[in-house]
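Below you'll find only one chain, the form predicted alone, shown as structure tokens.
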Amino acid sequence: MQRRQFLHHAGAALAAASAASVAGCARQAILPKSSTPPLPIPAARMASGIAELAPIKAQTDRITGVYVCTRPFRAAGPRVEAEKLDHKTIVHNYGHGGSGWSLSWGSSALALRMAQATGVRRIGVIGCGALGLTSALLAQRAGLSVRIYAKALPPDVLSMRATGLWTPDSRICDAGHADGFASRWEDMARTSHAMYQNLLGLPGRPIEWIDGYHLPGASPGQGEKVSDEPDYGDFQDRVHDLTPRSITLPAGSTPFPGPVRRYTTMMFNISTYAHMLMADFQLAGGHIVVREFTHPRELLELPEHTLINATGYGARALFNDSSIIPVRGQTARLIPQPEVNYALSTDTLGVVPRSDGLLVQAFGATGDFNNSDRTPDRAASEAAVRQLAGIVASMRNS
């Protein structure tokens, strides 16, 4: 995830599709930017005019794990299309870069429409990550019988290693394909965001809104542009009406030593959220078969005539799709701190306050693009935590 993803706060607020058909989603009217007033700092979080923020315990001995994922980037954007494989129809739904969770419901709604067009009453879904689970649930809600086939289940799928912020255009396509993909992206983003609004306030807080603080100049670095990565498509202006605008807070109004930008974003508590999706699927009568596929012809053995392929980065090997480029990402997870309810970012560092642990990620370095190595680099994560410790030490209430 790039630094700008902490600063752009995309969201959506359009009506969700009905259980029988997720195809129809009304677009909300675009609001003038000036009509969204800055959010005041809640009085309960103020002490003598200074926002109260619990300090993060940034210590390397509090690291509970270091996790690496390979985000499936495609220059042209996600592959959501149907193709024939002998007597079966395969609906592909993969290649979402760093936006898999964020776009999952909208992308899966599009894939489901393609699957429904075949006229079948039961389908198979290949993969049990963000796109596989949402595809399966939407199919169930449309009245279809669904079976998931997957070589791994949560928490052992790569989707579980995402940071958990709403980042709907993170590495979603390159700038050269942005114009042609923009409308489809907006439909996906708005449909997904509408669904997430219906998941707020549930037990375990699978989805919640949080504030974040960006500290400009808090650390040296290249900023958001990484030299060995392409220019990515940027679509945030298409949904600027859907989230609160960021504001500059002056020095002295927060525990940080200088002025900061405060933003509001949506966060997924991925452990809780994935558990909820799995439970919902199984309670609705869904079946899961643990099975690994190594060649498309093995799909011909399955009883379902229509399949949704949601294998993410795995589609590169399974379907020999060289258009998928792995983009390596690594996070360290610290022991949870329920009192820390804010995100934090600098030019080279990000912190996400998930309920299953504080995620610390360093970014801005070269070498991650087209890098499929999933070997954790603990030294790099410890350096990021020490960098965070320096920021915490500068806070007034630390």
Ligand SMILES: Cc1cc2nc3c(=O)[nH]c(=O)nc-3n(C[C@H](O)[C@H](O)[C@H](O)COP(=O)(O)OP(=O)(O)OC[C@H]3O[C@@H](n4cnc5c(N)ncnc54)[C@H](O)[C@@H]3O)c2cc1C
The other form holds:
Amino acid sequence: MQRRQFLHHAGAALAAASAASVAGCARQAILPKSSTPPLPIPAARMASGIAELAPIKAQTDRITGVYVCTRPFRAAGPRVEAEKLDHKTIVHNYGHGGSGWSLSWGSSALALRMAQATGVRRIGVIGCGALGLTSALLAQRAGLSVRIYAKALPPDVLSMRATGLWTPDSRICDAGHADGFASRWEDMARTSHAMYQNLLGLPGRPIEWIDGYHLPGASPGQGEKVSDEPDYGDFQDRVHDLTPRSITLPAGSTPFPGPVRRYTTMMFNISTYAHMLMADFQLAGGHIVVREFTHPRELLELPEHTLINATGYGARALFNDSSIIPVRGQTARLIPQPEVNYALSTDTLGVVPRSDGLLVQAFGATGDFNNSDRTPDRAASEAAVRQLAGIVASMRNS
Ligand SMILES: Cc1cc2nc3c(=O)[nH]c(=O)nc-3n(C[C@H](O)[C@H](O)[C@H](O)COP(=O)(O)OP(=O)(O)OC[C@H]3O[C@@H](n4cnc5c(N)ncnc54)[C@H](O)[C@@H]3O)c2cc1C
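Would you mind giving the form predicted together with this ligand, to go alongside the form predicted alone above?
Expanding to the full complex; the earlier chain stays at the top.
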């Protein structure tokens, strides 16, 4: 997840035009080019509905874990295509950068159509992350018999380390490939978005809509593109209608010291959500085999003639695909606070109020692109939590 998501992907910038940028991949200034004009204070109070925002307990001793993940970025966008491997068909479904959860249902629906074109009634899915689980479930729902093969299962897959926001064009391709990918991207985004609306209101709230607040100018000088990352494809203009517009709330109408931008976005409570996907698959008769493949020829040993390859970053080694570039990302989790139901962001920091913990992420660091190092940097997360503590201390009701 990237800084831009708190605003832009998250819907914050949707009133505006394209572009604000990202944590770690920002292309332009964080604030949208245009937005709805600020509301007068009484109207803003009514619109904000935030007379009180529960203060976040931003203490380093409340960090329950620091997690590092590598986004499987491909300059051309995710690889969703069928390939013949001897007598088998492999449908690739990997390389979703920072958008794997967001695009999962749409991308997997496309992969399934390719798998169904082979006419088989049973398939194998390699991988049990966001893309593997959604591929397997969609195949089951289409009446196919499905077996998942994976080296690791949730919670031990990289997908579990994502931030958990609707970020459908986060590091999904580079700007040079955007035109060629745009239409497929929109199809994936719309299909996924529609699917997520069917997953609202379920026990444990796997998916929910939340509000977030972006504090502009909290870090002057920030907000520009991260210098060592490419320009990324930006498709937000194509899906204006999917998320509410952001609103600028003036100083005095919120607990924050200055004006803030309120946005509304979808959040994935990943622990609950992945658990639900696994349970649904198994309840519907799906089988899971824990197995690692070290060479594509090992796939030929499997009984299924059609396989969906959803190995994410693992495809780089398994299929010797050097087009997958690791983009490192780190989050820290604080002890859950159910009373905190809002996201928060500045140009350098983001907080997401997931049910399994408050996620804190620092934005804008260089050195993450093409970096496969998954060693946690606790000091960086502690610095982010201390920065957050300063923001909390400045809030009126803290
Ligand atoms: C810091 C960070 C924040 C993110 N935030 C968001 C966000 O807010 N929203 C969003 O939409 N996306 C986000 N992402 C992106 C998202 O996490 C990924 O795009 C997504 O997890 C990729 O899922 P996947 O199923 O392709 O891969 P994985 O989750 O890595 O799953 C791969 C599966 O394949 C298996 N496998 C791999 N190799 C082999 C092998 N050789 N043999 C057998 N099995 C194998 C693995 O064990 C695993 O089961 C974020 C990423 C990072 C790093």
